[in-house]
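Form predicted alone, single chain, as structure tokens, below.
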Amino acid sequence: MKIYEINKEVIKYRFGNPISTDVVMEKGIEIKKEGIDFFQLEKGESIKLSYKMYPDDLVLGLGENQRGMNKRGGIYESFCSDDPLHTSDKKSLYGAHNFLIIEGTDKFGIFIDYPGKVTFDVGFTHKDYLEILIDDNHVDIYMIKGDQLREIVKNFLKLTGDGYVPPKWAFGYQQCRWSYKDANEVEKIADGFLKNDIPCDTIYLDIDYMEDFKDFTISEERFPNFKGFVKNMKEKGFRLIPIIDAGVKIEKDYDVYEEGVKNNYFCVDENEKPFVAAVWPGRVHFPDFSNPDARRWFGLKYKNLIDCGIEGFWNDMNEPAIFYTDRGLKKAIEHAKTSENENLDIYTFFGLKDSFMNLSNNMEDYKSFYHRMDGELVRHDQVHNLYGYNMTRAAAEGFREIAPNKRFLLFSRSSYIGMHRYSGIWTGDNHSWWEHILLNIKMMPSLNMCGFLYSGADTGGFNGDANAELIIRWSQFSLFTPLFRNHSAMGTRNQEPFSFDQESKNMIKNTIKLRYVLIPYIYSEYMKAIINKNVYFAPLVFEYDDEMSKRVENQLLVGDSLMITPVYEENAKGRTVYLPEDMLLWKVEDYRNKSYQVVKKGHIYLDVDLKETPIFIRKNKMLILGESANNVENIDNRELHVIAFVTEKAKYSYYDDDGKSYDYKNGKYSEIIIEIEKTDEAYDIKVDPRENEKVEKIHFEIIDSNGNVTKKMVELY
């Protein structure tokens, strides 16, 4: 074991020689030092980690993962998994984020640079034990100090980089569905929500739009004119999002598979030949991303799209997905004809079903291709997590070469910590179950603590049908989610918010209203995370270090000033809220109308009626907003609209800039400070608007502890 001081919060421990992920550059200085703190070890081919806990610690992180936000309890498996069923049992789902934070006696995170499995055992073995488990004896691990949460996050950021940032309409509406078949349906979507003025800013394309599951074509009967048809959709106020699959379909003169063939492109199997596996078209060879000239050659053909008009990709089935290979599916067949003729008792019957069950995403079959990584073959399994990041990865260094300063909207279904400086996230493929509101609610800060702000889940669930009121209290969540995506797979009921009976889709319409109406407040809060390596959600014990805090896990804080408290629960009409200060409350019906409540410290039953949506605004902070449109670009903020729970002062930073280049990374933006001083009866007010090139004006409606509101108006030219 080698020992570097990276800098004064951070060691690195360096097992063997293990395989580069690229995700942490700097080296460090290598250092002098016995053991590794707070943990046990025991070596051998593969590293455990035991660390006794305490019984008040907190375990927090793992990124995208089930349970709750303290991980105490569970058993987590990093190894990037397709499967739809998220139930509380799964071990694993599409992300693999090493990190996590003990939050108790000690204080510090843990980072496992390891891109083959690991595995968590936060007490679920041993209730008093934390153990980790890495399969193999090459392995880089980060011990990360720092005296509070942010600061230990904020250094584990530092060490792995610059969050991504999408153009800032990627902060609207999106709609989605598998099963938009043609440019007529697509189009039909739109003017639905033309017709009911419902803001949306983008409309997925999932695999319908392409020819026979090809990447990078385009259906010329589905889609004719396909460059013509993404014009026509800008116009009317709408961006097509297409979907990219990690598997190339083996098919004599198409362009991608006769590429990749040639230049040794895609991994191989054990006799060096093309790895064969099948997924949407079939039989497919996977790109090998390892490779940096077959990265550059897969994300140049994202400009296909690109020189269509295209300004945003979703990357899909990059675990990568495996529906079956040649091997798993000889091997089925066999085994059920053999079955014929027998008597098939329960045991003879689960080991037929089974050998149909486990053709997909077979361990056996990671196990048989491999990757060619500086002159040798490393297999598959070795390097699993690694690959959707690096197929990510490619796309966003792809556009950066055809386009180097225009920001486009990207994200992924497969993770690896790193991956947040090229991408967002969506949470995969879940159900419409109300009991994924509540995952989503808790995964967010999780995936923030990993990097991965830009991100949020199927709005309204993936699988299975939804209710209205599914729809409308996930959107009341989801609202305040930097991915606002409402997407649904074929065969289930329509979910669009115009798709329910008129008292439905006018509630989830005031609710997307209402999420541009926030986007100043979100943007600002998104982009001053990204700067300043911090969190957009937060767990209230980030903030509060009282013991309830500590407890609560269906609260979220929102940026510097809000708190939320969504209703995850079906026929509720209101919940139990825990407030660790004084805060105010605006129930949100409809965005135009504003009546506040002072709320005391506490615990409450909130009543939550179906319409509304409960947002408190903490003591001594401001909520900026802005106007609704019906997309990003129509918002028309040259007035701001401030409301500000005031019982002593108030200070806010509200950022801006031009939504859709790099120019923030030089300086380039624009920044307005706020302060709001209660004198003996009235309120002082300063601005300055530092670079303002937009805001004119700005209105404030201040509230005091006793719940009085002064209203005032601040003209900036």
Ligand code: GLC
The other form holds:
Amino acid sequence: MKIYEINKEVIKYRFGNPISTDVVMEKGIEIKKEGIDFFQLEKGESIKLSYKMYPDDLVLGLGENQRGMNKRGGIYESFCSDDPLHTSDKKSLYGAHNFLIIEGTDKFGIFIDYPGKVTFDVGFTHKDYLEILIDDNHVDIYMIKGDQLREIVKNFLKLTGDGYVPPKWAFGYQQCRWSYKDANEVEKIADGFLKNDIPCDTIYLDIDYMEDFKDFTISEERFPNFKGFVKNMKEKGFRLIPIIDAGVKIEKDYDVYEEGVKNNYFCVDENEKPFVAAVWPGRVHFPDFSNPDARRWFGLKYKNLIDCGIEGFWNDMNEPAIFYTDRGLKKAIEHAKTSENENLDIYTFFGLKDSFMNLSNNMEDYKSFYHRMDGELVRHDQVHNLYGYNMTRAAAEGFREIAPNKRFLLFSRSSYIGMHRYSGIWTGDNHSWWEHILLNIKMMPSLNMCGFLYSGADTGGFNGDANAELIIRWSQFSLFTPLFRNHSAMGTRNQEPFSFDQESKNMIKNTIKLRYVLIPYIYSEYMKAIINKNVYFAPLVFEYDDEMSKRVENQLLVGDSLMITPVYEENAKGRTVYLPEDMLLWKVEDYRNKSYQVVKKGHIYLDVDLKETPIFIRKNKMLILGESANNVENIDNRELHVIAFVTEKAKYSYYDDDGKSYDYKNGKYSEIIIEIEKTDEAYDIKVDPRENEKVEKIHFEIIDSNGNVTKKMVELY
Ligand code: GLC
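Instead of the form predicted alone shown above, give the structure for the form predicted in complex with alpha-D-glucopyranose (GLC), please.
Below, the chain from earlier opens the complete complex, with every other chain and molecule after it.
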């Protein structure tokens, strides 16, 4: 083991000669040091680290995973998995996010930079022990210091790079469904939004738009004159977002296939022939995204669609998902043949059934293909978790080459730490289950700690049928997630906002309108989190140090000013809420009606009617609101509204920028510093438009600890 100091806060422990993941660029300076901080080490063919947890320690992080924000009691495996049944016993979902934080007697973060399988046993096998098992003895482990939780995250993000910034329109409401089969149907969906006056910024094109599920093709039959269609839709106010899958169909004369074979851009089998697996189109090859030339080639293919006016994509099936291989299928069929006419007892029957059930995403298949890395063949399972990351990196690097200063919308299903530099993620194929709203709530801060700020779940649930109430309650949470997309699977009940009765439709509409009104705040907080290497969603323990705040798993802090308490139970008319301090409650039915209530610190039962979204404004903080519009580009934010809960003094820095370029990196953004101070009788308001281009007026509603409202207006020019 060699030990390096990367900087004052980060130490790297290097075992053997690990495969480079390109996540951390700094090499550090080698230092002399004994052992590994905090952990006991066992080293053989694999590496095991053990840490004795103190009874009250919290274990946070691990990104996209099951169970609580506090991961204690669970066992988790980092091995990106296409498993659409997200039950709480599942150890792996689509992402591999090997970063966790211990908060307690000790305070530190640990990042395991290893792209094969890593197991995190957080007190599951031995209740007091955190045990990390790495399936190899070549690995880089980073230990990250910091006095506060936010500081640990910041030091981790300093190490792993700046977060992805989408275009501002990607903060609008987005509609998706697998089965919008042709241009007419997409147009009908768009008209549904317009007719019902429901804001929406994008409509997604799932695999249905392709010709025979071939990447970078468009079905002429179903989407004739695609370029014209994209343009028309944009004129109506909708951007179209096509899907790109990892597997490339094997088909003579299909350019992507032909070029990939000719240039050795595909992963290979043990005979160094392109590896064959089957996904949507049937047999495919997988591009070898670990090869920089293959990455560039694939990344530039997005240009086919960009040239048609497309400005955003979602990368899918990039664990990579495998439905079956010829090897697996043959074995299963042989098994079936030998079982024909047999009297199967329980064991032989289950054996037969398993040979079909285990056809997909089978470990034997993952062990039977290879990547070419630095001139050597590397078996896929050892670098499995890099596949989606490198596919998405290919896309992002392609965009940079195609249009260097343009922001594209991009998110991926599979991911690894570090991919947050290139794109967002969505959390894959969840279900229309109430449990999955709660899972979504718990997952968001964990993802944020790992750098994935632009994220969200399939609102309303992907698999299964949703009822109106589920869509309403889920939307009332998703309206705070940077990626707010309603998505569902083919064959399930339609769940667009206008698919339900009039009353429900109005509730969903009000919820989406509230999202647009909140965009100035959401965008400002998102961008500040990116720039300052902070989280956007946080558990209460990030801000409050009382015992109860450590335990709350169903409330979140959103940015600097808000606490949210979503309702995630069917037929509920309210819920219990914990307030670590006095806060101002705004229960929103229609954002135009504002009435506030000061709620005292402690536990309460909060009534929340189905039509209401509760928003808590923290003490001495303020919320910025804009105007609603049918899409983000039509929002007129010359007049802003501030709701402030001020008992002493509040300060807010309001950020905005052009929403489409990277000029903010060169300091081209606007910032307004707003300060409100309570004096004996009134309030002093200071508005300092440091770099302000757009805002002309700010309307204030300032509420004191007795609930008295003071209204003021400040003109900026
Ligand atoms: C996968 C994706 C899902 C998509 C479907 C069809 O299941 O996770 O979002 O709709 O494939 O492309």
